[in-house]
Amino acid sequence: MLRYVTTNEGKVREALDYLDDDVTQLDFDYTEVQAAELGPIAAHGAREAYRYAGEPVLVDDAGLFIGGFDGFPGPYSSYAEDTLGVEAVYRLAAAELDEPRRASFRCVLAYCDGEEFEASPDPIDRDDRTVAAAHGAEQDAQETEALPVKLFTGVVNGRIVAPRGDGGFGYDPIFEHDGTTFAEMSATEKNGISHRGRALAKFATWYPERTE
């Protein structure tokens, strides 16, 4: 059984649209290292979660990247949401950036089952010790042992707008794609085009071959 590591049930429901009944939620608080990109963060979390669960795991890291702010909040999206708030991020963008205030949602899924992977066009991350060192963490021999992690990415482009809509979560009310914010879309509509949905679609195509 595949364990999706998250405390957000909405993410699990989205994953079930692509993976049928092959995934269950695992509520595990893995260490979220600091990095300038999403991939190393998700990869580190997948290794830690696999060592905890002893089962195949899927970890995601996602963020809102605002072009005019050199990608901020990016990997720090959760922190910015918790400390500044979504509406404050909109106000900052509205005050500092000209229209159309281009942005993108990006997601990286990291899969780990303790085994090697065959070569494929998708990137395979094998070692996050550099990220761990930058984080300032001292790890024992087990933790520094490289576990292969396969990464799947999804991106959706849009722009930052005044908050609209009551659905979704996080930055959904201020992110508009093709004239509609994510918070104005139904769950089905959003899942069909979201950054996480696009990453899940890639994973769902590959995963059955892994389990054969």
Ligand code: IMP
Second form
Amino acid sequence: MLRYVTTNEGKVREALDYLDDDVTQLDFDYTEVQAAELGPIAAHGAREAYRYAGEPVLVDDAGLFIGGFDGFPGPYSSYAEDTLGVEAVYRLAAAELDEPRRASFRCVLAYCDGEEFEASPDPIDRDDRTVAAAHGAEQDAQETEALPVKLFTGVVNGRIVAPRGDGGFGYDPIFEHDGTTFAEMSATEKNGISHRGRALAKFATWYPERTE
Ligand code: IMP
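The form predicted together with inosinic acid is what I want next, because the block you gave corresponds to the form predicted alone; please supply it.
Below is the entire complex, every chain and molecule, led by the chain shown above.
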């Protein structure tokens, strides 16, 4: 059984569109290590979740990257949403940046089942040093072993606009793609083009081979 690791119900709803019924949510709050990219954060979360659950896990880490702010809030999107709030992120962008205020949503899915992977176009993260450092001298033999993690990424480009729409979650109301904000789209429309949808489509193509 595959466990989709997130505390966010909105992500689960979107993920279930791509994954069959053999998937359940694992409401596990993994440690978000500090990194400039989503990949290492998701990979670290997948290792932690796998060690916790003992069964195959898929971690979803996503963020909003605003071009004129060198990618901010990026990996800090969750913190910025909780502290500033989505509307304030819009106001900041509107005050500081010229149109079209380009931005992208990115999603990295990190899969870990404790086993090695075949080489393929999708990257494999083998860096377990963050966990090793955190555990210091007390780490046991299992934890010193670097667990391979396979990453699937999805990106969608758009721009930052004044909030519109009631659907979706998080930054969806201020992210416009082709004239429509993600919050104005139906779940199916958003999933068809979104960062998460794109990453999930890659994963859903690969995963059946893994379980054969
Ligand atoms: P995390 O991946 O759960 O850490 O989410 C990072 C931040 O990005 C949170 O503030 C989420 O609300 C936001 N976020 C993640 N995915 C989406 C999305 O698909 N639409 C809008 N906001 C998102």
